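Here you get one chain, nothing else, as structure tokens; it is the form predicted alone.
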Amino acid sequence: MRMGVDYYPEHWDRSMWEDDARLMRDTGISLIRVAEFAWSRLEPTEGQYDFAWLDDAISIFANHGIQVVIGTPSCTPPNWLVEKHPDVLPIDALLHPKHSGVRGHRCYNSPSMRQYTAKIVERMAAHYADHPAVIGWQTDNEFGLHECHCDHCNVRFREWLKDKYGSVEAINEAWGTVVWSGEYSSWSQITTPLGGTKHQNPSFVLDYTRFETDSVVEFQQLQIDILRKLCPNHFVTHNIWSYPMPLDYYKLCENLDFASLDYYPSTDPEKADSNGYSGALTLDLTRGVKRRNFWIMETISGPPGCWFPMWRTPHPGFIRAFGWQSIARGADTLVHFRWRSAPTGAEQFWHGLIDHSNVPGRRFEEYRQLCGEVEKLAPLLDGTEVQGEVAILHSHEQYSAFRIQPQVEGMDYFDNLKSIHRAFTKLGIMTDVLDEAADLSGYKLIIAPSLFLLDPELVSRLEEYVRNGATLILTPRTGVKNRNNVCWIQPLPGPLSEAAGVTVAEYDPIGKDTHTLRWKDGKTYSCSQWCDILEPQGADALAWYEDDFYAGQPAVTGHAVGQGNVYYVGTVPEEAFYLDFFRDIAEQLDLVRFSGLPEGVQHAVRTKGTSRYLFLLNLTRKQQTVPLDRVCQSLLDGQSIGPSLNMAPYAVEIVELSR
């Protein structure tokens, strides 16, 4: 476990290095992140590399004992590039070139930047693969997708194309093209979806964006396999940004060592108390990504400012405590963004823990806590790991088809993801974010949130689940298509409606209205969004509508099969049903949990054999009592605890709990 930060030395007159390196070896900082922003610094002219400079710099903090890991510069091609070889821009829907004018300016699929970015990556690595300073690589930098429509990528997607259907007739059954006569007859027709309307056919589409991750995979594999070639030694990572992004992350990191995540907390204080609970989603599903811990490869130091007005600056206790919530959900290391704040170009108010003075002030005071806190505790969190009892499904595919057939205004795939989630969190339930496509044997609960597209392989293996003792949670729009986005010729919820027992009569999509729901025991709540109108088909009704032509049809029922149970909650109903409906499955399940918690307060555990550590956190900016039920002895200061705690706001305690 260890801190670092991102530091651009081609940004500093070299007459800082040695004190900046100096400073931070004092500071606790054992690593730095360099160059993948460099290109033109490190290749000026084609051709004509010049590591000089980066080995001066790698030198100066290796003998302040600072390890180096190195980003490839593929983010950002050099203008000498772009003017030789014009086809590495992208072209727009519209055919028209893109040029961001701040980095990502690239097309994955251009042979030019391909060829161009192995011969960068390959000297790099070359060069530095027995440097006993360098530890590892980030591919790239935050991969997204600029969609591009080039000659090149038309190409290649009718070579994907014909991989995955091997015939024009095979595409036509699959999409189903007969509708508005959009059937081809021969392979020159088909083309990236050209002139930026919505009214595409959505089964072309989500091909269409399933090839746009393949071609940032095959990308990021061909700088992958030179690193694995010339670096054997070394570790291969790539950062990550918040989800929701038009990139599937699980394939883009299944070649990776680990995850990594670039995680920027929001300052704003009237997202104060809900803040915490997006990030924590964020981390569980970074963890999820790889099912195992990670990193954090960039995070908040100050108010980030670029391409929009800068944020607030962070509160006092703000980057320690949300550093400290990185690693309680698994982060093993925490790099911040970035050393110092740039006198120049477009980051220049996107803050770093130095400001613009060269001064060192609070927020740097409070970061050089934080980096003796986490030396002070490396020994006994080094090799932990965090383990939920509670599965939530995600799907890169589900979020997709949401994307591009949005069912009902105000209805969003990830929201209504992460509202289940934040339930879990304020409960004290320890949950891994997965994909849906993972093993989940073992786990007691799943949720599986709007299993839009569904096939049998994974219906046989959900009710397997089930049959073997696991409780099942299905939520509205699960069973509407298939995974060629073509809608079964089934009642509802598909493929899952024997297992849930239960089908759709019909359903009333009403949006930001609100109807009523009654549970078996008369308690209400509201609901929005979706509203299924359920029969039972073996399953039982708990909970009924209260309003509309529906009023008394069903809205949430529950299903014995084998040892688990199948519920399906047929509306999305307000926090309120969430905790109250998943703090008695937890119960029934005997699911640990650390119950009391405050508005904003978050726990999380990490474990190694029979050693378990408890992370409390206050992420708002109140003060806060937390109920221990136990007297502690606190790791970060040694003061005795308990059995209740105050906490300041932003306010962090780490205990050991009994064995």
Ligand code: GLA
Second form
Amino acid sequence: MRMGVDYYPEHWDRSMWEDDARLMRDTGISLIRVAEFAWSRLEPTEGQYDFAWLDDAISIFANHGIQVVIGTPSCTPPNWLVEKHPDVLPIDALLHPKHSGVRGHRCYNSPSMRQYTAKIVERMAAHYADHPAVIGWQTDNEFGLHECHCDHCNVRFREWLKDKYGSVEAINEAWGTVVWSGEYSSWSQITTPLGGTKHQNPSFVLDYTRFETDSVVEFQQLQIDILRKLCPNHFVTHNIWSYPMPLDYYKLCENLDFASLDYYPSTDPEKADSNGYSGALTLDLTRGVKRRNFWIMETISGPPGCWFPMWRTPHPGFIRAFGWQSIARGADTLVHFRWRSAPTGAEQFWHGLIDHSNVPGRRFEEYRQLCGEVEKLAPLLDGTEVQGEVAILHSHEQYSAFRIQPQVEGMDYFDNLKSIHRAFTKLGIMTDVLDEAADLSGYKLIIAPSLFLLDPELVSRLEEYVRNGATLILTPRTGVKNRNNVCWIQPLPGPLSEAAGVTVAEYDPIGKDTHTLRWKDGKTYSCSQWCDILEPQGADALAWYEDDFYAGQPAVTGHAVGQGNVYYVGTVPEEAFYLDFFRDIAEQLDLVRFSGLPEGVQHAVRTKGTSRYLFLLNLTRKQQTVPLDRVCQSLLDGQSIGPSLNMAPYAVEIVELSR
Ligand code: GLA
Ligand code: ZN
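So that was the form predicted alone. Now I'd like the form predicted in complex with the ligand, please.
In what comes next, the whole complex appears, and the chain from above leads the way.
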């Protein structure tokens, strides 16, 4: 477990490197990430590689015991490359190129882009393979999908479709192109989805999104292959940008050693009670990408801003608390973005730990404290992991399908997943957030929000977990379509109807209207977005609607299957419903739970063998009291704490739980 910073030697006069390195060492930093945008310095003109400046910088840092992660610079092809081979630029749906001088201006399928990337990565890998201070690589920077419609992408897209479908007839069939006379009679008629209209065939657009993910994965794989071959002793990772994301991170990270996340929690005081919850989800998702601990490759160090007005500066305690939150949920290394704010360029006001003044201030001192604490606790925490008893399923593909066809105003796949996760976090129940394709054996409770696209294979896996004792919770818009993004011709929830023991007689997309739901004990809750009017086919009704022509009709059902249960929640209820419902289920299933957390305070547990470390984080600007129900010794400062724990704004406590 260690601390690092993102450092750009090329942004600073050489005379500053030595002082920076010394201050880093004195602060407890043992790692820098460098070079991910430095192509124009590493290869100033074609074929003229210049690594001398980076060697000099690395050796200064290495002399202070600081190790190095090198980023491959493929996110920023230099001007000479763009000038010579304009086909490196991505082309948008209206056929305009994305220009250089920003970043991310690279078509993943451009042969020149691939060729020049391979060359520079090979040179860098060969050069640094045996450097004693270099420990690993980051590919590119924050890959995303940018919808390239260039000729190369069109050719590759047709090849991709040939591989998948074999014939034009099979595509017509799979996508249902008969609608609006969209049938293809030759391959040459198939292009990427040009024109940027929302009226395109959803099956076509979803396949194009998959093709784009595969293009990124291939572009990255080219780099991974070179790095594996030339640097067998180094790790390879990538810094994923946050969520939600159409790019499939599970595929992107498949051949990496671990995932890294760039984590920028909001500093907005109005969001102070809530932003820790979306952060918790992002961290749980990142841990789920490889089902193992991860790195934070960038995180907040000061007020962000630049092409948008600046955010508030991190409140005292914020940088430290969110650093610990990342560790609590599975980060093993924290790399802060960035050491010092840039005096030039597009990100001048995305602040680093040190301001332009070059005088380390309040934020720096807080970061220094965090470094000291991490160093102190590393021997205990190294090798510890996070494991939940509850799995929440996530899918980039479901997210894309909903993005292609929003179902009703106010309904957002990811926001709905967020509310479910937030309820568990508030209840003090740890969850793993996993790819819907993941092996879920061992989980007592599985929440599968809106499995809009559903295939028989996923259905039979879920049914089997349930038969073997798992509880499964389904929500609206489940089983609507097959993987071709084509509707199932059968009652909802489609292929899961039998397991759910219920069908949907009719639905009402109520959007932002609110309705009321009555639980069997008489308690009422509001609901919005969507109302599935349910017809039990073996399931028991557990809650009913109170409004409209479907007043009295079932809204929630439960169905015993084998040794398990399937619940179908036919609407999107307010949080209070989730809290009560999940609390009840947690009691029935005897789930481990930290109860009594006040709003905005989070817990997490990291374990190794029989050792268990409890983290308590007050991620709010308020003083909070937490029922610890015992007296413990703080691992941070050795003080006795509890049984009732007073937590100042952004306070953190870490204790070892007795065995
Ligand atoms: C991203 C990028 C960084 C930097 C920060 C701040 O996370 O990876 O290079 O641009 O945002 O804007
Ligand atoms: Zn392209």
